[in-house]
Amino acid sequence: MSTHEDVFDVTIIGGGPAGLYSAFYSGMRAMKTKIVEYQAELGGKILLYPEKIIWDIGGLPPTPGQQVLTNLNDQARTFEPTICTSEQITELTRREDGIFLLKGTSGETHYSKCIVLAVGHGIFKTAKLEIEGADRYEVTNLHYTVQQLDKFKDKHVLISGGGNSAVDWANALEPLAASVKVVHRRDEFGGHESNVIHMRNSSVEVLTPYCVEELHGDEAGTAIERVTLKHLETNELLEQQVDAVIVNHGYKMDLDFLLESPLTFDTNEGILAVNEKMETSVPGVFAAGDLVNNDGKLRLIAGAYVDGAKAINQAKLFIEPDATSQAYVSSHNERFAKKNEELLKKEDPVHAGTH
């Protein structure tokens, strides 16, 4: 446990896109930044989500969530942030001074100037299938994300769930699978209507309003072999072959330490108030990404990391108010000087620096 206050300019709760760009982003400013992060990696919820493909970030062509990770992580790493992982923050206050002080399970006091809250819907904690024995599975062929597509190549899946993830998992897996089933307690999909439109007419076999009942194993008990349906109007009972299940139930958040704060939050929406300028009813406390929410919300990733730059702005005013209100471009930022001069030499190590 460390005694020194080491006082950082900006502490950025959450390591998801919204985090990662306000890291970079304070880094233009010249911020002394840290990061801390419950999850053991930084990525936030795109860590749920490595082969789903991102169409609608300005710039990149479709790609993979692990791509587009890999490349956050990349870019909040250029100005050398301090990161903290596995640490979860337990209390917010303010002392007298006005540093903050985040309390955190590891035992550690971090210090700052002023905070950015990134930490999306809260920490999210996977809602696993409520049958008793089920957690034996896990190791096996009971899942509640899918990593690798191919694992999945010429089996029989059944999928129970009926969101975005569910949909979008039995629309990748149909070419792949021997056969996809998709388990719903409700007719209606959350996913985009053009994707359970396509999941509709594909050969996914939809059973609707149905749940899983019960998970029979094989004669080891260690893989799943069967598994029982029930319907949720007529109670009848269906069994189905099984090679794989994957399940998506949603997600538990828990965001005590935000609720048990002075911020002002809609405890039913789960979502914290801000203005324009992405400041909150706490001096010195901005936010961003999916926590938030105020009028022109964009909830994509591109919103998420104008949220974090402006939150970012707002707490380079609140430590310097003669400060100016933005950084400047990378390409006419100083920042960037040697950092431009060390990939032009990569590029044409011969002719670099003669111009």
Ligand SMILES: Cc1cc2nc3c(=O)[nH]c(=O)nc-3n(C[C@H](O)[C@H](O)[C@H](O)COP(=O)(O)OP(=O)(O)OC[C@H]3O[C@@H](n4cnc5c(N)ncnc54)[C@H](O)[C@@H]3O)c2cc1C
Contents of the next structure:
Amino acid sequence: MSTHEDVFDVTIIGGGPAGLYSAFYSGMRAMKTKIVEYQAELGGKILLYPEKIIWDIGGLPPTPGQQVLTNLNDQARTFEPTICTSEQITELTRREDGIFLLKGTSGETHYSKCIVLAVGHGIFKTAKLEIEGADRYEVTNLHYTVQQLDKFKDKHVLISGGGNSAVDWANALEPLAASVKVVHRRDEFGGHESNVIHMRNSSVEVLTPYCVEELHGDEAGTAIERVTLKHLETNELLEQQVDAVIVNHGYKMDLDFLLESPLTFDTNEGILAVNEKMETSVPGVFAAGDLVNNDGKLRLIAGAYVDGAKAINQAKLFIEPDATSQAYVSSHNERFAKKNEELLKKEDPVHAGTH
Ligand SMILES: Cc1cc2nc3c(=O)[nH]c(=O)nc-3n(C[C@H](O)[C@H](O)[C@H](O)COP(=O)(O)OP(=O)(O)OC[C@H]3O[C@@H](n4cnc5c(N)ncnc54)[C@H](O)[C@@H]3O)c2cc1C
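Now that the form predicted on its own has been shown, please provide the structure of the form predicted together with the named molecule.
Shown next: the complete complex, the earlier chain at its head.
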């Protein structure tokens, strides 16, 4: 824990794509930068889909989420920002001298001249199966996300949920699992229409309107071996043998530190209003990524990058009003001169330094 006031130029709250790219850009603008992330790992929502292939980032071939995460992490560390993980910001205030104070769950106070909010939809807490004792199976065969498809090879899988994720995982697992059943409270499914049609036309068995009523453990009581489903109109009970249960009941969000801050932010249902420069209603606080809304907002990883660069440029001007309004392009930017030398030396040790 810091015993003195270590004041940063920029503190970025949230280590998803918006926060990580902002950290890189902030280093490029020679600002003393800190990232604070609630989770133990950086990456934000991409941590939820490490095996999915991402196609829509300009200039990048179709790439699995995990690789995009690794690239983003490496890029964010280019100018060695301070990184605090497993730290949730719970309070955001401003002192009379203008320094922002951020209180974290570790007990530490973070001091900063300005802030970039990159908290996406807030602390992402998976909505759990509301059945007493269900948590004991989380170490064996009750899953809230799919990290490795192979784990479900030749297994009888039951998925509970009717949103995008439930449909997606049903389609992804159908070719390799022994069987896939999807249990949902309604017969309408969320997600892309073509994915829902694909699921309905496949071997996936759709059970509606049902909910998961009870989990039955094996003899050792460590893994689920049967599930009781309840028909929501007739109350009829149905037993299913399972090897694995996946629950996709959505997420709960926590943006309390923003909503309860004495600084008044312009928010509406978890979305923060910003102008085209990514300025919030509080001077010195900028924002980027899924958290924000403005005209033409692009809710994509690529959109988060653009927001981040804009937010950082404004942060630079906030601290140094005489600074240039944008960073010089990276290919001609002096900040990279030494790093380019090192890269070229690695590639071509003989001709390095002649460029
Ligand atoms: C299943 C799925 C598939 C997707 N596929 C694609 C795709 O193919 N292409 C694409 O462009 N986009 C895709 N997206 C969208 C993309 O992931 C998001 O647009 C992107 O992650 C937004 O980045 P962000 O940094 O704004 O927010 P997030 O990724 O949500 O990151 C926010 C971070 O802030 C942290 N945080 C929140 N509150 C606090 C706090 N109080 N203190 C500290 N830390 C905090 C969170 O823990 C989180 O790590 C997909 C999304 C999902 C869910």
